[in-house]
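Next up: just one chain, as structure tokens, the form predicted alone.
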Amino acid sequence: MSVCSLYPALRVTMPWSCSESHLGSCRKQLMFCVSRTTARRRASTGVSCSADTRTVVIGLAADSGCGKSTFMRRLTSALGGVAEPPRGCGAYSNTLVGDATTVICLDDYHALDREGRKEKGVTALDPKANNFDLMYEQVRALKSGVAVEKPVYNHVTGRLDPPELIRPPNILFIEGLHPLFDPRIRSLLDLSIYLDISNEVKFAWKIQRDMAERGESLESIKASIKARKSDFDMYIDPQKQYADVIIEVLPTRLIPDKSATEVLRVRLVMREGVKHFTPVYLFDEGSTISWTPCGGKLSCSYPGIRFFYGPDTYFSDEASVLEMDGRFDRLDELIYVESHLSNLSTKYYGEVTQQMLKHADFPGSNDGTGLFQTIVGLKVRQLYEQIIAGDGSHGLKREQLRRCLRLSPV
């Protein structure tokens, strides 16, 4: 049976100061938003009513415009409920609460606004223009079930809004650009996972969402790539070296056109010896096997689909890999694939079918992107029931830990 939590809030100095002319009445503005999170709670303290459970923490790094919020919808709909902006004052909140959990973007940790960064000649990317002591406070704070009053970056003025109330749920996401950089903010990870997406295909996607959605033109989009690279490459990059879980997005194999990015070939590579986490196969655990599955059972158009799955070395760790190249016509028959995938952390036959046609709508879902995201989103529901059930002093019941994230009886 849940239980009512009483959380502490952690205070904080936030990293802006009042002025009249910062969306108006800074003052005003912080009094209207605590108290429409915080003085409902008394004032400093956060009441929840959850499980009685430890905060699981997850990392999720990529750079801008690599899919990470849709990866996040994947991840929390296979956790149960829908992930929204938290109540309150939260018109421009980057944060997503779900029955089960939080998704904090670490955006919000920008220690320079838009202007201070121009001022100083840096980007979002450089980690001078980003604190990482208040997001290691505050993410161990969380994870210890102490709830925060954590800043909010305004991305459509640049700056820093007032704080927005953050309680312990049963699993924190943070996701964004630096979530594998500190050392100790790794060191509060059960699992981190990074998206790997190719040059080519990041440049086809960045134009596809800034000309359409933002209608930016093709020039400045260049300009923008090229004046981030190198901080990526310095500072972005290095973090899936030490990432759990790593999804790769390259160019299809399958077109003579090296060019082409309408399909895609998707990896996934699963470290070896990752605590909770064990890697999905293909057929037979440790083998080298190339599948091509086209034929009566699986509709298959140009240039058709091809998997592969086999051992490999990760940064010098063993690792496994499954690898997608091409696209689905109809993902109903996707049971297909998934009758020959062992290790899914499924609850029941077909679940990863059923996730897929249930987000049919969203970017990749006829592809390795959205199959592998919804894989790892039910590995992680998986890691967080054994790390659950491994904790004596918060132990969850069966049936109280299927309520917490709405499953299915098994």
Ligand SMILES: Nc1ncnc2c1ncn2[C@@H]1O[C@H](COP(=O)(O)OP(=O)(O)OP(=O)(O)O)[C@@H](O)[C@H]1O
Contents of the next structure:
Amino acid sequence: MSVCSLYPALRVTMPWSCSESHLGSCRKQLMFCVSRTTARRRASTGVSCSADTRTVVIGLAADSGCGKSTFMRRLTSALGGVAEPPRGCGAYSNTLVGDATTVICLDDYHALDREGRKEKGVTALDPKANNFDLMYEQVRALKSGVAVEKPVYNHVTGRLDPPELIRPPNILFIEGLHPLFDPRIRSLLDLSIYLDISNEVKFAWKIQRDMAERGESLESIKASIKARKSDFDMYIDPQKQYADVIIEVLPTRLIPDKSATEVLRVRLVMREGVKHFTPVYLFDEGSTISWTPCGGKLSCSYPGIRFFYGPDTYFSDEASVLEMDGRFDRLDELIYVESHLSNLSTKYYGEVTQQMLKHADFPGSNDGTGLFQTIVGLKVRQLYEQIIAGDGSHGLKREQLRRCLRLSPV
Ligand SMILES: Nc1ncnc2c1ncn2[C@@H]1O[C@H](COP(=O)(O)OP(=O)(O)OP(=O)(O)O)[C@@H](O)[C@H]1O
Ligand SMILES: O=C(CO)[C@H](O)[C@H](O)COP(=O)(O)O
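Cool, the form predicted alone is there; where's the form predicted in complex with the ligand?
Now the complete complex, all chains and molecules, led by this one.
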């Protein structure tokens, strides 16, 4: 039984009873419940505190090895702060906790461990291998301001470790294979993002990581891609139809060799009419523009850089597309491109360039993947600020609750 079920008003669902090994985190959870309940009690005694705060929830979907972790590092940085695993959790936590953000990896909701999947002959991409009921319950609890005991999937052992305590952050990212799969979970998302990496690029990135960095053979990489392909097509790829923002990564069109993947063509697809998300545009909103910025202000070696902007449709919905093909020679010159883009949600002139320079060592920093991930990070910050500002009671309750929790620290 969950310790928080002692406090039904808080409605926390926990998957495990408190065994000896979970005692520490269960105790922390109990203290959290008590302090929240104290906060509620204070509400009736003059200090107005309430447990019904809300967390903004963002979903990021992509296949494995498609740059989700890299994207998350850029996002948490744009939102201010370095992300670390939660304190007190096991050595193999997949969670990143920043000042305002928490990123949870949905691999933690694998219902079948590595052995179990092998026995049943299913991949981790198959919905049968994942616990969507628990995923939904816990994301819903976090969104309504309640801490949860989340399972932890250990990628080293292939088994589930003891759960870890996750407190509701200002912004919760749920990243992984299936954040947009279950309609109940989709309904909790304030923004949904899909990273759509073409087969050629995915293959090149997998080789780069698994062969060069992890010593796997080319044959085993090919076999693993092949084994996952039909489940990817059936369960992962269709989720993009539900995304508000899609980053497509394709081979360049600037080089005649169609298999070239060292230069990328990246498209930022932004659905129209998404609440708190205004699409970025180049020069003139709604126009169709092709721009080759290479000249006195932007150094471009072969094959150069080409931008495109214009209206489009995505799964029959109206969308705007900003595209960059090619790569930057000098990142500091990105300011020239930034000055021609509008609706960037920056707080000061040059913020995109500054963010890109700050993480120049991240993969994709010299092309559209890094540029568009950075822009999406700034848009997420603005979305969060608009939600808080637009819902006065939301901001007020959160601040009140913070004060309450300070009065009775967890
Ligand atoms: N924008 C990029 N440009 C070039 N290479 C990239 C880019 N993003 C990621 N990669 C490559 O892809 C590999 C996988 O990236 P990352 O670990 O971020 O993906 P992931 O989706 O989190 O993977 P997994 O789900 O398997 O943990 C990296 O090691 C890197 O080599
Ligand atoms: O797709 C994946 C992650 O996105 C992994 O394959 C899945 O989580 C299973 O992990 P492991 O291979 O470590 O057992």
